[in-house]
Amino acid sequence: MAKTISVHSFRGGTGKSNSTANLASMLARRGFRVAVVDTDIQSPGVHVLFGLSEDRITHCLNDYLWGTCQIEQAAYDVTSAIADADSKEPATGQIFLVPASLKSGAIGRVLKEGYDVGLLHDGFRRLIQQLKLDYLFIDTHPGVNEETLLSIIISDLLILVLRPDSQDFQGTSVTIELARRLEVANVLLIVNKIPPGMDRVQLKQKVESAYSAQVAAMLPLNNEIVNLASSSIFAIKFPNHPFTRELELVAQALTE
């Protein structure tokens, strides 16, 4: 049975989309059929990480929400993005991406008219069935809105990404409270962009105590990921980096 995972952050800039893309790629490398849906319709960007150029995109999530295509028509096979040129063992799984539109007119239409959020639920279920998925990742819009609440409700697991920052701590507290009111049973935390010299053990204890939730990964502030400039999947390019090794702990937890 497929597992649906929402990856969310209360504020932008936490590395949510990078975490989503890397975790999905790790699972596909392990032989699973995985899809990522970019529901951050107001500021999409996951397609860049997978090297999906705009000229390849004939349909997107917006088209499905406006009734002009089936959601599987907006799903693109991006398995080539997780191929490791230095590895003799190619990925045995498969990964698909449903991008949101980057066109200003489409984004403006969403902001002006909105869309039927209930269609997302139907689309997720259809995508799982049509693509025979093992995992569906939902890359959410930061903050709290109707789409975020729906994603949280229907997910088997909610992953919250935050930085060691007072504003992130407060925002995450709001999201955690909402998740518990919605009776979300499984919540994992990823603390990202931890600066050098910060006491990681103390930080982990502080976060777990504050939210009564498990910290699944402690990701260091990563200059290499900045230099990569979203040109590829970090964990594939740097499999032995401390950032990748921490995320591997999350990927392992998702398969158990």
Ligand SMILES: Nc1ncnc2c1ncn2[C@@H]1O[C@H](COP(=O)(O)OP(=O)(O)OP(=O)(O)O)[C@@H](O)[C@H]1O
Second form
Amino acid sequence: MAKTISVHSFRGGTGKSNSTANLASMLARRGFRVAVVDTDIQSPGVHVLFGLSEDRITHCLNDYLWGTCQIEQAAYDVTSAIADADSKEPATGQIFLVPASLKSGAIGRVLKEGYDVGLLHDGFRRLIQQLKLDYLFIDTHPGVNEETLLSIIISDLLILVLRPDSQDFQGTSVTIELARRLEVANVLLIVNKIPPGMDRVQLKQKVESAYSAQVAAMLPLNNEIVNLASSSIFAIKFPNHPFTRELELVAQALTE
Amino acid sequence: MTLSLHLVDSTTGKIVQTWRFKGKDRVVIGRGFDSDIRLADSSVSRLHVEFVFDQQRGGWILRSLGRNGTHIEGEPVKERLIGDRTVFRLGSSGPQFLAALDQKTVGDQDTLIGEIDAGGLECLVVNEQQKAEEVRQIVEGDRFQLLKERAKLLRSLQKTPPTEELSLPPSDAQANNIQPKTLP
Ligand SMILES: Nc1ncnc2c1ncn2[C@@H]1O[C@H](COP(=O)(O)OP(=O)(O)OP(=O)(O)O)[C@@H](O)[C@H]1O
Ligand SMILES: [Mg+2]
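Output block for the form predicted together with this ligand, input the form predicted alone:
The complete assembly is shown below, putting the previous chain first.
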């Protein structure tokens, strides 16, 4: 049975897309068949990390939602983004990306007309079936909104990303409470952008006790991400970096 | 080959002091009088860490010399060719620095934390009353109730393979065309 995983955060810029792309890549490197769907129609971004250039994109999630294509026609094989330059072995898994449209008019249209959430659900299921997926990741738009709550509902697991600051801390508590009211069974937390010097042990305890949920990874503020890897997958470029090893904990949890 | 070393306040991530070294090929941090950066801290050795410019590799080598070691990402390092914006700590809990190789990359007023409203761990509290109020406002709305019903339906469908007949029946227009607007 394929696992569907929503990655969400209360505020923007917490590292959802980055975490999604890295986790999906790690699982594909372990031999699984993985897809990432960018449902952040208002501010899509994950395609950049996979190096999927805009002129290669002929169909996207928006087209599927308007009924002008099948969802698998909007799925792009981005396995080359996870190829290890040093190793001659081909990657055994495969990774696909369903991007959201980058044309501003297209985005406006979806926002104005709304989209049929049942259609989104059907699309995910069809994608899993057509691409024989083991994992489907949903990169979401931040904040509490209906389509995100729906993505969460139809997922097996919700990963919430938060930064250790007061606004995120409060907002995440509301999001978790809503997820519980919607009977979402599994919630994992990723604390990202932890500033140097902050006590990680205390922070972890604090987060876990505030939300009664498990912290799967504690990721430091990592300037190398900003400097080197904005258009590539950090975990693939730096497989032995402590940052990558911390994220491996989440990937491991997803395979269990 | 300018090397900038920024002393970082480890609770806020803010840069508290900056030293820039131009035209030097060796820079020493320590407690000793002849250090380029002199720190009167008991966890710092007289000669704690040195940076040597390696012409061949075209970069700065960090070499730890002190008794308490030098840590990068929590791991002790003996010697390393450092990249731009490397954060290192003297001893396991001593002063923390940011090394920048291009003086333009970090301004004196910059913080490592960027947009985070750094206030340390004390700021991380959940205001339970505010949370309860926000949750109440959302869940009492019609749309949330609708969503809950949709959730039940979708979950029951999920257990069966997707076929045309089993895809969502067109329910009332409102339910079928949920606007992506912020709740409530
Ligand atoms: N641990 C980290 N350390 C430093 N920078 C990070 C870290 N994680 C993510 N970033 C950077 O923060 C920025 C935002 O990350 P990302 O796009 O993944 O967030 P997001 O939650 O998807 O944002 P949005 O809400 O806009 O979709 C990016 O520039 C990314 O490179
Ligand atoms: Mg994003």
